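Below you'll find only one chain, the form predicted on its own, shown as structure tokens.
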Amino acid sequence: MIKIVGLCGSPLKGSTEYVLEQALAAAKAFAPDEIETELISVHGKKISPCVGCGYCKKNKTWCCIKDDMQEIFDKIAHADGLLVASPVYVMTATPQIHAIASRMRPAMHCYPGMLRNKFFAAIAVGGTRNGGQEVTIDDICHLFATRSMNMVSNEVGGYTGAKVWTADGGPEAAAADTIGMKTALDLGGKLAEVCLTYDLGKKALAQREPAR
């Protein structure tokens, strides 16, 4: 079975987490016995970002900041895929999305390999047609992919993420964009796409006899 893990980096429950449901279960419907989804968030968690102690590459051990970081990154490490989602925060994804990827260290310094057959995606809500959108998706693309994943990128409209408008007027307002809701559609069955085929082909070589 394929897991597709949704972080919402919205510390509110509104429209990014809106988009974001609607996007899981695109991914879900690409191939409904073979893929299965689960929606975490960061709204009210405690999540601290690195203070660069340099705990984690001493010990070779995971963070020594207790919060609820740990639980985030377990859901995040047993996953195939990542859809990663969040509001445009003054041009760039929300403090806690940025907190979560500086927290990753661990996976890069201390247990190299975890996150490097995963892949993610990203999606930007912003409250005006062209509110930042573009420069958050490729700040999440930044953040992720120097964790050492894959990314995947959207169908013709979207390019590298999906980008939805709200005019600031919640989920019902993300939804009326139907031009943005599609290329977040789109994504989550790309992403699915994109892991199922990579799943396969594991399983493909495994069985592939050994060179004579």
Ligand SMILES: Cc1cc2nc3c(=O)[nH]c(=O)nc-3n(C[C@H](O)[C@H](O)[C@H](O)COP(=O)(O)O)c2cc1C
Given for the second form:
Amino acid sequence: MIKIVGLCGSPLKGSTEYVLEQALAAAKAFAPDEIETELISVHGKKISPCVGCGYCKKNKTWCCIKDDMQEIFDKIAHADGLLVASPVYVMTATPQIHAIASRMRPAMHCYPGMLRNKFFAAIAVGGTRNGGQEVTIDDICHLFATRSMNMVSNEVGGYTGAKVWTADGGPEAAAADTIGMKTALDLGGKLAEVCLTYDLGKKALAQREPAR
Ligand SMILES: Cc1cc2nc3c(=O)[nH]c(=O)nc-3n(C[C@H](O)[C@H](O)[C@H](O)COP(=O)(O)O)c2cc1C
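Next up, can you give the form predicted in complex with the named molecule of this protein, since the form predicted on its own came first?
Below: every chain and molecule of the assembly, starting with the one above.
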């Protein structure tokens, strides 16, 4: 079974969560018997940013800050694909998404290779039509590619990720942006396709050669 986790970076249960739900449904629809999805949200969670104390690198272990990040990281660690959705906050992803990416530092420095076979894709939901969705997608791509995950791009019209415009009107307004919603659905399906294809390829490779 392929696991695709949707990470919602909005502190609210609002338009971003709605868009992510729809994109995850599109991922599931790609191969219903082979793909399972789960949505996790920063809503109601305490996630501090990395404070650069160096504890993880020095002790080759997980972060010493005790909050909800461990639970989020466990979900990411067990996922094949991560669909990262963020509202646009001041032309970038939310501080919560930045906090998560900064706290994933041990995955690079203490457990190298842990995330290298995982894929991610980016969804940005903004209140203004051209309010920074593209910049936010770039932001998400930099954050998670830096954590050695592999970016999945979108289909025609979506380019690097999915871009939805809400006019600050919540889920209903997001749903009304049919062009933007198509980019989210396309992206969910594409991420599922890439994860499934990669998994099948890995299994085929394992039959040909000694396991890598
Ligand atoms: C602190 C803050 C900053 C924001 N900055 C932007 C922005 O730069 N560009 C934009 O298009 N929308 C901006 N918005 C609007 C949100 O992106 C928009 O309302 C979005 O639909 C909220 O998603 P949510 O309902 O999932 O929280 C901002 C909202 C907040 C609260």
